[in-house]
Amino acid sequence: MVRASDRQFALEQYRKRAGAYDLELAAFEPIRRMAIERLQLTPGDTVLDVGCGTGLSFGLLQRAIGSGGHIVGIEQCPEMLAKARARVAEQGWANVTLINSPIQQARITRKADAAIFHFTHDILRDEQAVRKVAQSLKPGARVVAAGLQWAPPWAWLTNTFVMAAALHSVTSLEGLGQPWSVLSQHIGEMDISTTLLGGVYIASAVVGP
């Protein structure tokens, strides 16, 4: 599996878990909620939530920006991006854009205050992805990343779980071992934690003028 990220494979992948997408991710709920605080979106704020799959974000995206803000979910795969639609109508928010396109296609017309990469490690991984969602943010804004990593390599355990849940979410193994460095090169120097037993990482910077 360590070959580059294939868009269709990828496809198939989500395809596939569009149904049981937003169970599997119940038990990375802290995570989400961490990485959403190191974004430190106020009221107004636009902000990409690249590769949003179901919309899981939104709810705590749209407390932090109101309905003066705006939310623009990009996601590739039209079974994951129904779901997120009709979470959208279910809830009412008005101030949702959603794009079925790969990042490197979509048109976003704003630009944002912020972008969240929530376990999208094939995008990450994708120098012209980045670029795309990098060139669509404002000086200072605020840009957040978090997903698989390796652990230290004693730390066995932790790995074999990192393994198991790649082969079942990511399309390629590379760059497991720092997978924001695409994202450090367009954006900047981040600010990384950990969890999980080193597992998971959250990656924070902003961007410079």
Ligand SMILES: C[S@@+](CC[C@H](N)C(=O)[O-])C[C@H]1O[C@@H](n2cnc3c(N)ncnc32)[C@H](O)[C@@H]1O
Contents of the next structure:
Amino acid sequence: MVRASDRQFALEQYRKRAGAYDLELAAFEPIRRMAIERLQLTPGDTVLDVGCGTGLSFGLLQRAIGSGGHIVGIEQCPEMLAKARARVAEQGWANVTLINSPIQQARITRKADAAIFHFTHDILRDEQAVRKVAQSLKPGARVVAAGLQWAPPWAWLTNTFVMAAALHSVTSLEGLGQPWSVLSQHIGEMDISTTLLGGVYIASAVVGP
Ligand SMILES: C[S@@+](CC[C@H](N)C(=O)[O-])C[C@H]1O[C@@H](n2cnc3c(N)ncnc32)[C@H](O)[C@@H]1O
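Next up, can you give the form predicted in complex with this ligand of this protein, since the form predicted alone came first?
Following is the full complex, with the preceding chain placed first.
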């Protein structure tokens, strides 16, 4: 189960942010692009967008998987998911399944070729959530996670930004040193790179057989 207090806090955080969310995230679009490139998607792939928010990744994912592919977006905040639903309707995408649920309790009925965790720190720090995603992947699936991390201690200015951004978007600062560590325990060693003066990471891996 998701701890009720954290879940309520997170739901409230994103209920308030849903209206302006796309604008707030505009500066991070290059990170999204780099993360999605790491997935090496091909036409026909099924991809899980874990904590998909307003569906900002859907356009790039669609471009890579084509109409024969499938996106499964899982999102617990109804207001964020309503935006994702409106985006899907506006674009006329018929290959998107949206699940309004905490990922920990989501019913994912198809095995995926890829999964993306884009700025989803709370999800990445939750063992049950990560296990659920890992169990929903095919052997050889590609996984990418990207988000905030602590920069080295001397980069105090970067860390001031990381702290401010994290307080605005996560329920706990736990694990910001290595946000991918729980995921790595489940899917194996990850290739890590950092950007934005060390305050943002991109971690990717291919799931073993
Ligand atoms: C910072 S937003 C990122 C949204 C999207 N991935 C993006 O890149 O724009 C984090 C999202 O994760 C969602 N979330 C947090 N915990 C979740 C959980 N346990 N299950 C599903 N969604 C969750 C939040 O509601 C929020 O929409």
